[in-house]
Every structure is written in C-alpha cells, then in structure tokens.
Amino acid sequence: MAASVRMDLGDIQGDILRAYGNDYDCTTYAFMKIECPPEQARAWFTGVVDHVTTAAPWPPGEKPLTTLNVSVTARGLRALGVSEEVVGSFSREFRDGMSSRSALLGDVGPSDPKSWEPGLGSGDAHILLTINAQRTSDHERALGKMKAAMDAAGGLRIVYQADTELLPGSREHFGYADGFAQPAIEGTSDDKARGGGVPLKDGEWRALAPGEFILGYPDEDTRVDPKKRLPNAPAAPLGRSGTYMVWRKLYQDVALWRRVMRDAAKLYEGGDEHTLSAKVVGRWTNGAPLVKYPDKAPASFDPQTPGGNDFRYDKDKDGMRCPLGAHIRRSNPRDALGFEGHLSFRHRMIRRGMPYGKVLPEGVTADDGEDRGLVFVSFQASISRQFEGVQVQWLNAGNIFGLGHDKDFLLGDPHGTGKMTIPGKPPFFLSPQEVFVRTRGGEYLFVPGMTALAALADGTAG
C-alpha cells in the first residue's frame, strides 16, 4: 500500500526516523553553554548548522565518515535569543526540565539530580551536539574541528562530554542485544509495520501515523479528528520537521546484576540462571523474544528477518511464556492490555543511544570501579505522554498490568517492593534487590528542523 503521508526528509535532521547503523560505533554527546551575547553564539550557531546531517537518504556507497546532530534546552532557546512568548510555546516539560521531574519519574534516592553528574540538570546545558564516526581517527578529527570552532567563537563551554562506543556483539552491559522493536512510522518505515505498529484485528498490522514522533504531521489523534488537526507545537518556524528528545545518562550495576541473577537461580527450576535472567529481561540474550521461544533460545536470531519482531501477548495472558512484569513487556506491552493494543501505541518512541565504558569481564561478580552503562535517547513528540507516561506508568507502577506496586525489576526506582513474579507452578518471587541501573543525569532537548536550525542561527525564530 503506497504511504498517505510524505515526510520531508531534507527538513528533517538524521538518526531520527531511521538510526545511522552500526558503522558508526563511536558517538559523542558534547552539552554546551553559552556564555556570550546571543549574537555572538548565532554566529557560531550558524556554521554549525551548515554542517548538520539530515534524513535525507545517502546516495549508494556515500555513506558520510561522522555525522552531526543539535538541539537544544529550553535555557539553550533563551541564550540564542528567542523570545519569552515563543519559548512559551513550547510543552511544560520540556520547559521545566528533566531534574525538576525527579520525583515524578523515580529519580530519587541515588537517581536524585542533587547525585547527577555536574553540568548535567543544572540548566548549565544549552545546546547538545552529537556526533557519530565511523572510525576512531574520523571521530577525533570532528571533536577538533568542533572544539577548534568554539574557540575561535568564544563565550561558548562544553560543561559536559560523554563518549560512547558500540560494545561486541552490538549488546548492552547486561549482555542483552538491543536496540529491538523501534516503532514503525508512515511515509517512513511501512515496511516494518508487522510488529513495529499498531495491532489491528486478524493478525495484521499498520504503521504509526508520523505525528506520532515528527511535529507538524498528522498523528493519530488526527486520523480520527474530522476537522484533520495537528498535534500541538511550537510557535513556528520552529515546530515544523522537530521532535523532542529525552538523554539520559543511565548507570549499570553489571556485578550487582550477576550476583543477584546467579544466587536466586539457586532456588529456580533447575538454577538455570540464564532462563531467569531472560525470564526479568523478557529476551534471552540473542534478542529472541521468550512468548515466541519460551523454552530456550534459538541458535541464532535476527530481528530484521520476515516475522522476527512480529509478536503479541494474547496468547499468553497469564504471563507463562512472558511474564508480565518482564522489562520488554512493561516498556512496550503492544496488545497486552486489551482493546487491541489501544491504550499502548500512543506510548511509542524512537529509542537510539549507546553503552559507554569498558564491558565487565564475563564470570567476574565483584565491581571493579568503573564507570559503565548506557546512553539513553529517545524521540517523541510528547515527552509526558510517550517517555514519561511508560517511565512513571509501566515502569515504576504495576496497576496497569494487575501487578499493584511491584515495578520493573530491570531498571524500577528504589521506593515500593521492587519484586517480581515469574509464573509458573508454582510461581517465582524475586526478592525486593538494591537498583541495577542508577540515573546519572539527563536533560529534556528539543531537535529542530533545518528550517527552524537557520531561523534560530539568524535570529528570526521570534
């Protein structure tokens, strides 16, 4: 079925609708301040945008060596010079930020901003600049060139750099392959609709209407609206081709993990510590969904063959092959609850980032020190209805699923029981643990179209 909706790729900026690919296995996350008059930082603004990539398809075999992405903080708006009424515009939470949402997302106890890393949720962050290369030298050559930039402008700082890199295997630090299940969008990623979209009657799938996650197109609200309304955005030039994107900086216990996964498989069937494991993750570690290979993983799988993704819950409503408290099960429930996926696809996001620091060793238990865990981004054109509903919803709550107070055993905050459930007969009760994964800082970003990036660059965005 050709696509209703035709997307502006060359108004819209990259790794967004589709991810640039594991070619690029190094990105850096570079959080600026700006610390001169807002023309001045335009001037700077407006070389950067020149250079910025956008979703506009590579001809064959012109795959660029880095790539560059901007967007900025709601501070960010301000410092470039955008007025009051038109940062007005934009949604509360973006305005508000993300350490002033602590509470409501579960960011306490050692998530609290008051723990987070400097630079970050202290409104010193004014523009994000990512940068993805393919090689170690192409990845050294774009940071010199962008901090050669900024010294020549001056007033500008980075207050904050991550740097990450692909793991072996393309796995995260608990050893699980991610990155599955990005949600398929119309005039974009049709083809992926079976098990990336919306479950209809019959088996059979739609994409999501490109609103959704791109502002100034139709989203599904608008599908059912007879006077066709768009979702709500920024005053423009701005809200056109722009998505909101959430960066968190999320820290990985991976010997707190083991220990606990390898002494309560002690008591599990068989101490299969590998199948409990999956059991909370709600994959085995290839990326294999359990509610389609319940029983063990398969030799090998790849997501992207024919079927890969394409799964739902209505044949396992108690949760035997899936339980229900499972993290992939929480974070994307698709049709699990009810009504034909209906309360659960306005939810979606686009998920990217990367894992940062050194992979513990396999078999060792014992922390060593290091700094490890993931980069988390997500787009979204409602950060309260896509990111914060399945963080505050689904994963720090249980109601929804008919689990009461027990959250997501993965990656829950640290108040409520922090148990989980594995059905069986009889049952499995995993005991309340200390986190696995630590929030260490984050911040709400809006990613602007091309147009909006010149407005912005010659001071014309109001």
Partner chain sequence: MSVQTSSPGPITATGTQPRNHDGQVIAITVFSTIKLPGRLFLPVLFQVTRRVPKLTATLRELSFIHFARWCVIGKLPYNGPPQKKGRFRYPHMYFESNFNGGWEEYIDAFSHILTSGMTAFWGTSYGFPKPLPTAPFKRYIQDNETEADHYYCAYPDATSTMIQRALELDEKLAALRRDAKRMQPDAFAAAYRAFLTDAQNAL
The other form holds:
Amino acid sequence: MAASVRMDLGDIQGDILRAYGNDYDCTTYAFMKIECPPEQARAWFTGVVDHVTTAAPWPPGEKPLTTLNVSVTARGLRALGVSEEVVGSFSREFRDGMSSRSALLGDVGPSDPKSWEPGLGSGDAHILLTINAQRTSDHERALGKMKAAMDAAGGLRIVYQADTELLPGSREHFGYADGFAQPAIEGTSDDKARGGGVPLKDGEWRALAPGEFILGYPDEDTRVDPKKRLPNAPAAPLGRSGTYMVWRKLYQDVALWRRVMRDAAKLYEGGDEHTLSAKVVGRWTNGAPLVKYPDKAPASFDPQTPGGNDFRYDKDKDGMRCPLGAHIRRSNPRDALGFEGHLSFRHRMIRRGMPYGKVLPEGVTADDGEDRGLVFVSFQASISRQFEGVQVQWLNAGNIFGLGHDKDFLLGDPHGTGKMTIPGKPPFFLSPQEVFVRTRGGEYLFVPGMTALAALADGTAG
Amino acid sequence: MSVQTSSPGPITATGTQPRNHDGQVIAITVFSTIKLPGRLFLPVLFQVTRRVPKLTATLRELSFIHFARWCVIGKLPYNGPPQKKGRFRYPHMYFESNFNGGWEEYIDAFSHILTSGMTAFWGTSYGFPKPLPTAPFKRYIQDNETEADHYYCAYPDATSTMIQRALELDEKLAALRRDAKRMQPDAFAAAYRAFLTDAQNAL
Amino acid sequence: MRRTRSSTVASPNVSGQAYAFMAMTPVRPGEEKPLADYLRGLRDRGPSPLAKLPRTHIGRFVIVPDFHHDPTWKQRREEHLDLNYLIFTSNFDGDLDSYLDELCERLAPEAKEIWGRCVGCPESAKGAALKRYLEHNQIKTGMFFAAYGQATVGAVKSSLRQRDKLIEFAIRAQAMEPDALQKAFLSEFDAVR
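Now show me the form predicted together with its partner chain; what you just gave was the form predicted on its own.
The next block holds the full complex; its first chain is the one shown before.
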C-alpha cells in the first residue's frame, strides 16, 4: 500500500498528526461537566464545533493565533444524548475510564485515583477543550470567549483546568529535551521514517500505517489484508477520522530526582551524576541519544534536525551504551526486542506532552512546594494495545527486556523496592527505586473527526 | 530488602479473567476440529518438530512460554453411561500454553513472528483464518478458547525468561562460591566483578 | 490399561524430565455447575490443592462444555460433545506413576468434589481406584514443549531465591572494600544450599 494512503485532513482534528507545541507556547486543557439536558448541551456544543481547528494545512502566513480542539469521555457522549448502543461500540477501556484501570496502570499508593485532583477520574469530566495559543494575551482572549459561551449556554461547569507552557529549550522538568521522537506515519510524515517508523531487517525503516493513530484507515494489521477490512472502530459516523486520547497529569518531584541521582552517583564513576541520570533516561539533557553518544553529550545537538532521531540498538544488545532499562529504550524499543520490530510496532503512540509549573532553579535540591510536572497526552487507535500495552508490559514490568520485575526507574509504579541495572564492567545498581513521578489525575477520551463532531452537535450520532 | 521474585510481581497478565492466570502466568486452552488431511499430517508434524530442535528455536527465543502442548484426540476413553461410546467424527486438537505477558501481545507475537508455524499447526483445523491479519485470528482463538476454572503455578511471580536466566546464574555462581574461600581479598574482588559482568543480564 | 507405566525419553509426554499429563473425564449431568463453582471457589478457600503436589510446576482444571462450531466453516457435519468434560492437565517432574500415587493420596478430599462428579469415577475417589480412573482417561500428548524441562520445581524455586539473594547482595556490596566484600560474600553464599 504505502504512500497511496490519502488522509482526509479536513475531517481530522488538528494537533493529532502535527504537534502544535512547536507553533504554540501555551496550552490550556479545560474539562467540563454537562449539567443540563442533552439538547441544551448540544446547542452549546454546536457553537464550539464551529471553531474547532482541523488538520488541513494552513495557507502560508495564516497560522491562527489560537486553536481549539475537542474530545469527549464516555460520560460526555451520554451527556450529549448518544445512545447506550452507540456508546457500547467504543472500546471497553474507554467506557470504563482511566481511574477504573488504576491497578493495571500502576496508579497506586500516592498515585491512587482516590487522591487525584478533584474533577479528574471522578466521572465529572465530560468534555475536554484544548486551547493552544501563540502568546499569553491570545490565550486569555480565547479562554474568555470560551467562558462567555459557556455562561451564555448555562448548565456547564469547568471541573478541572490545567494551564501549561513550554519550558525554554523544549525541556521537561527533569531537564531533558522532550517530545521530538514521534512515530512516522504513512502519508503524513514519511520523511521521518528513519528512527520514527518500523525498523526493518535490512537497516531500512518504513512509516507506520495511519490506522494505528486515526480510525477509519488501514492499520499495521489490516494493511496486509487482501480483503481490506478496516480495524475495529466505534459505530459510524463516530468511527471515522477520530482517535482515542489519553490525558494524564503527572507531578514530577524534581528535587527528589536530583538528590537521588547526586547521592547514587557517589558510588558511580567518581560521582558523575550527569552520566548516571543520562543512563536512566537514555539521552543526554540536550536530547542526544546515549546509544550514539555513549561517553559524553555532544556540545551541540538539535533533536529536530534531520537524522537526529535516527538510531537503533542493534550494536548495543547488552546495553553497555544505553541501558536495557533506560526510559527511552523501554518506552520505544525500536529494534531492541528483535524480530524485525514485530514485538513493538503495534505499541506506538503519538505523544503531545506539555510541561506545567515553574522550573526548579538549577542546583536546588530541596523541594519548594511548587506543583510542577507534565501533562501527558497520547493519541492512538487502541488505548489498551498502545498506551496500556506500553505502560503495563514495558514500563511497569521488565520481563520483555529480560529485566525481571524491574520497572522503569523514572516512571515505574511505586513499590518502595526495585532497582535498575546500569550495564557495565562491572554493572552498577541503582536502588531502591523512589517515586519521582505521581499521577495527579487523568481521563480516557475520544477525539471525534469533524463529521462526527457535527453529528454529535446535531444529535444524529445515534 | 527483598527486591525481586519474593515481592509480588507486576501486573502483566492482561486480557484474561483472574481465574485463568496465576501471577505472571496465563493459561490458554483451545480446541479445534481437524480436517481429514490433519489426521495424517499432524502426527508427522509433531514427530518432526520434536526431533528437529531448530524448528522450535524461535519459540525458545521468544521466551514467553513455560510449557505448551498439543494433543490430537480421535476418541475419548469410555466410562459407561450416560457417556456415549465411539470415535469422534473428526479428530480434535487440544492446545494449551502457559505463558507470560498479555493475551493480546502473545497472540500478536505468534501471528507476526511464528506465522508459518501457526499455519503448520492449525492450517488443518476447520475455520482457521490464517495468522494474518491478526483480528480474525484472535476472534478464532477466542471462539475456540475455554478459560480455566482453576489454574495453578508453583512460582506464580516468575517468568519463563527469569527462570531460565536464574538457572544459568546458578551455575555461574557455583563456580565463584567454589573458589571464593581460597582467594586473597583483591583477587576475590576481581573475580566477583568478573562474575557480575558476566551474569548481569540475569540480575 | 492402554500404555506402559514408565515413560521413556522418547515418549511424547516427556520433555527433559518434565511430564505432561492430561485426563479428560465426562461430567455427570447436573453436576456441571456445582463442579464449576467448586473449582472457581478453590482460590477463595486457600492455597491451590495442587500446591500439595510439590512436583507440580503448572496445572489446570477446565470444564469444556462443547466444541465450538461456526456455520460458515466448510465442515460437513457439526460435532458436539455429548456431555461437559473436565480437563485436568499437569506439567510435573519425574514419572507419572508415582505422581498419580501422590495425587490420589494427598488430593483425596478434593478429588471427591472434582472427579467424584464425573461419570465412572469410583465412589471413594481416592487411592488405587482413582489412579486407575485417571490412567484410564489419560490423553496422550502429541507434542510437549518445555522451556526448562531439565529443571525440577525445587531447582526452579531455589535458583529464583538465589537470584533474589544475589541481587540484594550486589546492591549492598557496591560500597564494600575487597576484604569486607569477600567476608560478606562468604557469609551469604558459603553456607550449604
């Protein structure tokens, strides 16, 4: 099949296939609860849908000052009047919601949904509006408009709002360049296939089938189907051009991370905490991958330049360069699991994370009480296969990598024990594992296509 | 501090009911109805596969499975009424596996990686839809699968890979234990480092 | 009896020293639900009865109500099971004969609730009578795959424990000087296994 897939970009919401993070500095996520009858909610929704940004390319020089995107939870679909039968055509995990999957996801202990922030995981979040803006002033104006429309409609309430802003140099709070390693998708980002697609045996790569990320298109399974069946999707018209969205607010304990790395490094290579931290992550802070630069970070490295993300693990099977348990190697193993990528190619997702909160100044190792971290967003055709598969089998368990029960050292769920092996001669062991990242709340959502949004607004979605 | 197997392992046995897994290990139990050619072909296939280790090399390399078995059943032992006596019209194949990971990941791996093996073992079963694409194949397995009413593993928190590496580790450690007492501290420290270097993928 | 008691290496039931046993017995009509309830409830009442057979690596009980049939298949005649069948399989160490002896003795209380609900099971559901019943209903294995068929349950468990111990030691020992390292190693690992 290959490059013959044409995506109906005008029917797909923006920000899924292309990151707005590069164009927009501020993002607000506003979760609403519908407290009025479906007809009244749909009247408001119709007004919202008119302003939704699609994936259609902007004419040169006409980049909008702000963008708007909409997604819904299973309860949101019901609140808009969608029938149980149609809601039942959505995936099980979406209908059950993220908080019901907490044991599976490792959202236990301090990440337990019982202690999530109010409005998240409680069933109150129905609709998520995502607003991107180039400048703070545009941002405030867009938010004002949104609130005015809500007040005019009545029966709607914002139950949770997260305001996020890019940090200098596209870093996340632990200090690492983030968000540039994305799956290459046929018909959209074929040029990013090297490093972003499926690693083939001959050293080549190929882009992933679009149906892995957008419903209504062939996926990695059906691309080889002579009968051209399409992957499972919700009932028409909701199943076309839509995708599932995972939204998580992850608190990062930056001071704890720095202290643990500083103290652990006392026994590691003469106290080199930067190398030790890089071994945990799999990249240097500027984003340079350890597998290519094992000894020290290159003075200048821009992960966005062509080839910046083009690497494999085939020359590093024992993890001497990049540990087998390094965060980036676990969350996207590329060729590391062998078998021509066949154990990993169905577990890719589009990530659109945005940091929130103020940076903890460099060198500070005492917690300042500020709330900071990452709003993790991913888009995928199947939450259970893609997001949960990665979370459960790759991050919270180590078996597939031959790492026993070792969890991802950066994110793995908190058990108070655990370790990470830094391969070497001899190896170094990081232990015990601390809780650097805590889940503060989250939702499973669905991002309808434009036709589907119109049907939801009209009450004709079934 | 107990770090590994003695603490409960992670939740990995997804896609199945609680009674159909024990800790990290999932049961799969599948019957399929065999067409006439399979009656002749399968016993030969079993014989050959047992005798040529190369044929199961990929299965071993995947390292998901603890134990698996195939049985072709043409007739059930008779135990008196109300059981009916006699042969089946078609032979039936019983398959069981005891594996780690999630149900969906397991089937995906088999469809994509052991494609020809799947076809060899199930190609003579009625309704077998080919291993690829995986969606109809998964439906076929689901339709033919019966979940266990009771399932037991003596070491539920261990995975097959972990066990195989722990067994290798045993041998390596035995050598160091044998020599440790006779060595000078510096020589021992060097031997210990060499042992860790050699054994690190088992830890 | 359909087969010889002792298994040889060439037996398809055997891989390494591991044995694959399977018995498939008809469930007495009316006993399907009580049997399922009993088996499904075992976990709530304590450890699995199979834990009383320390040679057992992995075992299962499955009640199969029928063969699956799909009208779209090009199968000339549908075939159904006459009754529900109970499948018991075990992957265990060593020979079948002594394993069944152990099973029929140690699992006597449970066996009455399990095979006691099956057609043709002797009333006592224990000892030599139960053993004969299970042997009679054995299904021969066509092919058996064992990832570590050379290792007994005891060997598996002890190597896992040793791995745990070694990980714990390796973490603790990172800060040790050679002298202390050797002493700690000897005190941890020199004891008899």
